[in-house]
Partner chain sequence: MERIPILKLESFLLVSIQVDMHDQLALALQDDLTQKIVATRARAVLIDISALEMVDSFMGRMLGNIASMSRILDAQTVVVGMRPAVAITLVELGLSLPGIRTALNVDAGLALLRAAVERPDVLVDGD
Amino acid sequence: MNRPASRLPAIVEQHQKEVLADWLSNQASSGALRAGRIQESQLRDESQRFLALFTKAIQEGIEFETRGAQWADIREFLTELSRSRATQGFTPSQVATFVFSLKQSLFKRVNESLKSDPAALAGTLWDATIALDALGLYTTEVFQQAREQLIARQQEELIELSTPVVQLWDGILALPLIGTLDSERTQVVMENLLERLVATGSSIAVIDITGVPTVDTLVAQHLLKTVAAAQLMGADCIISGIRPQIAQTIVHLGIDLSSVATKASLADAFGLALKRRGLGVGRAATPGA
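Form predicted alone: give me this chain's structure on its own.
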């Protein structure tokens, strides 16, 4: 639904410099520059661009559905701005305030221009309110999507960082696990381990669960899947870090780990791996002995 608003474009265009000056002052007062994440020159440039796009859009008449074609350029600008500020650590309210703070300056000019025509004043203020509210809410939607994408990407990076595959010796790899194993992380663990098995030509993989707080049926299933995947690649697996409480839990749950060698510590598992490779560790002779 469109509502003609011929008075609003003329007022904005006529008082563009004053509106911009007041708007920048309002944003500064609201703390837009206080966090130090953006410079005054950047804020001015962004405000000028938005005001120009807003003026252009309303010249075609106010459309309540700001997702229409006439608002495409301003949506693109707000999408870029919202995503940028989401990565800079701004809050949703700080981003939305960029649009909402324009109201005070704009309404002041509308009141001055139409104070002798109450009907036109009310209609123009209503048109401006509807448009700016919709655009402000749009920034919140985009900001939320950007934050969710950022959090998801950070989670993926943390998973990658928390599942390193370390080469202990020629042909022996270690996979120290820290935290809880879920389906998504298990997939990453398996992929990393299999890639390193192929890349190094290793035949033994030590999976250390010292940093796994608890082992339940689901965690055990994920471990067995990882072991099975490694065995399909021709590698033997040893699980280390079996603490007394974890051993009791495994027995209580009836989890069968009989097909996998288990050790209490990574050192014990490494000793077993060396033995399977036909190697051993001995004390070096003392010089002069």
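Show the other one: the form predicted in complex with the partner chain, since we just had the form predicted alone.
The following holds one chain only.
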């Protein structure tokens, strides 16, 4: 596009102070402070830095390119801002509004300066719109990335937390499963269980599915895989905690669990495990008798 040099940089530089003041009052009135989540002084500081970086960037080249070197500083600043806002609980549109709200005060000054020259006015407004829109969208993008990282981390933590293997007795392990079983979790559960079997030298594992909300063919297949792997290592599995509805579902789906011992409650399964180990629980002799 071949057109005269943009007058935006000059206008912004000349009216930086007024633009900043306008922008701040706009933000304050539109509720950008979000009921005290950030301090006014912090917002002022951030706005000032953004405007300074923006001024510097457009002076070096008005054409916005996401990868352009002159936009590197401002991108870095927005990345930081967006991430900190994401953790403070702001919504993406509130973060993007931080950038978009600059338009109003900026356009006002541009309008005043170029009243006599409609062509230049339109061109300048277009330049400002392009640059600010791109920056606003960029904040949304970063915001989303930050949230996705957060979710991924929480998922990992959940997986780690949700698969404890506990030792019930010498040679008897229990694996209380809570939550839905998918392939990824089954893999983690299986590895955990098998490793604990080796570490403790246990020959019986009780898999308790009381906390598994639904059992479908896939979940059953995952369970049977775990049982088969444990059997290959020389350990027996007992599945416990099968609720009435789940027992019905299993039969209706035609899932064959006959290769595994199943019990309704963990207590029953523990009793069976003790029996298989040749152990038993009895009442202690009455004290004093």
